[in-house]
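This document starts with one chain, in the form predicted on its own, laid out as structure tokens.
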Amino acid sequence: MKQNVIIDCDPGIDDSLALMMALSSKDIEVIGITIVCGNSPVEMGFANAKKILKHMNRLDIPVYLGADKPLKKEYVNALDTHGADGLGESFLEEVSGYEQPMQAVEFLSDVLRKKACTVIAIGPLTNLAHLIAYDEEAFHRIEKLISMGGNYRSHGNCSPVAEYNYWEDPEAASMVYAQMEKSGKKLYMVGLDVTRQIVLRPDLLSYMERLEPLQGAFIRRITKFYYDFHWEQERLIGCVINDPLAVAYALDPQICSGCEAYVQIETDGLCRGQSVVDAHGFCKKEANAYVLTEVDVKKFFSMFFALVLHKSASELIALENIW
């Protein structure tokens, strides 16, 4: 049976790649996309999601507007990373219409009370915090919660210690982790420790273009700004595509490994947004998260290419030579 999935996102270049990956899988059914402010303002994220759905010929999937600001702090977008349009300044044609009658939190509440769903949250956790306040029981009915956010041993990407999604709305992230502790379930934290290893190098992108010219050209178009940003900021030849790893983990948990731990999100000062991972049990609290620490990079890219390019394993045989 297909896994029912809701994707909560803030498109965003890597969010868009994650959406393309999820929409290409035969093993998951994307039943809805909820938009939160983060990489891009919520209205821009809504527009970008529709652009990706149009590109994938999947405008049948509903998209719901969510939070337009964090719970407490001032909203700070990441358009310096993702471009003025949030999609690498590709300035794709706008897709009109498709507005939904309900907001993201109403959709989440309604669906989660009706069916088992995995939620893949690849933006700030504001929408899920609003869901907790609106319908706590519905939140606890989430079958599996995968969050691209946080970091354990890796340094931060927007402060010395914090990853952007949790830094953007630390109060929301703190609330979600506290609720996981209350429920006895575990959040699957796909943090910078593993996502920093998922680098789309120029040779990999060229390989994609060789295999599937049109899709490869589309990905080059939306990632060029991202490549330039990573070079200017980190002298990295390539771009880190964080969010697709969360989708890959939903499809195949064997692609990553990690440890169970109690995690708390700091909400103030220099450490705002830091995910404090008590991997050694100092707090004497039950684990509320499974923190990913290792990833099979080759296995990820084999999956990513197979899905996004619609290729079989035999058609990807040359991928082995790239490593």
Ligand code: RIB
Second form
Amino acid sequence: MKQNVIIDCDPGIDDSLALMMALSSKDIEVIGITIVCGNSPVEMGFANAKKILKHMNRLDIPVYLGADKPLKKEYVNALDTHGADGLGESFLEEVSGYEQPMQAVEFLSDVLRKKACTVIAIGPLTNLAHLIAYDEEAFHRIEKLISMGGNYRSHGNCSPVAEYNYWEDPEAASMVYAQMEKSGKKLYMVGLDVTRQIVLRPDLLSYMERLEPLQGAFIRRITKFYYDFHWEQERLIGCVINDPLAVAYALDPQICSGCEAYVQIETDGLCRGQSVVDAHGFCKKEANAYVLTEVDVKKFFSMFFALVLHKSASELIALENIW
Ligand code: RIB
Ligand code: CA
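Would you mind giving the form predicted together with alpha-D-ribofuranose, to go alongside the form predicted on its own above?
Following is the full complex, with the preceding chain placed first.
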């Protein structure tokens, strides 16, 4: 059975790699893509999603414009990380078309009332917060909510304690986690504790180019800026590709492990956006999240390469040598 998936994203370089991965899987039916302001302003994210869909020859998939600003905080983009075009300054050709029959929140409300879907949220949670206000019942019909965001024991990436998606719109993240507590369900938090371990190293990128020159060159084109950013900011040789792990987790939950916990998002002050993970029951609240803490990195890259390069496991045997 294919898994119906809606991807809420802010493309964004790693969002784009996540889209490529999801679109390559025979086990995922991408029902639609909703765009939220985050890495890129929402119109830019919309344009970038279309560029990726065109590259993947999947312009059949609908894309919907969502929130152009956070619920309360001033909008702060991450173009310093993702480049002036939000796609690593690859400046891919613009893709026309895609009239807007409805806003993202209307699409989410409509589809979630009709189909059992997994929502993979890999940007700030503003669209999902709007959905709660617009159609709370539809939000509760989300079969599985996977959010790339937050951090438990790992340090922040845009403040000492906060990860960007939750820092960007902490009120939205707080609202979503509170709604999960109300529903008695758990959000799957794919945070920096696991995504920081997913580093697309130069040798892995070279390996991709060897196996599939065109796709490898495309990925190099959109990640070069991101490599430079990681070297300048963290003296890291490689780039952390956060978002694809959320897709991998939707495909195979065994790829990660973690703990159930009550999570609350701080909305203001120095700790704005911090995902406070109460793994020891101090708050005496039921768990509203499953917080991922371990990941099988090699298994991730095997899955990533197999999907994005369309290779069988036997064709990836060379991966054994470079691991
Ligand atoms: O903190 C990393 C997350 O913020 C990723 O989803 C990245 O694309 C940005 O949205
Ligand atoms: Ca993202």
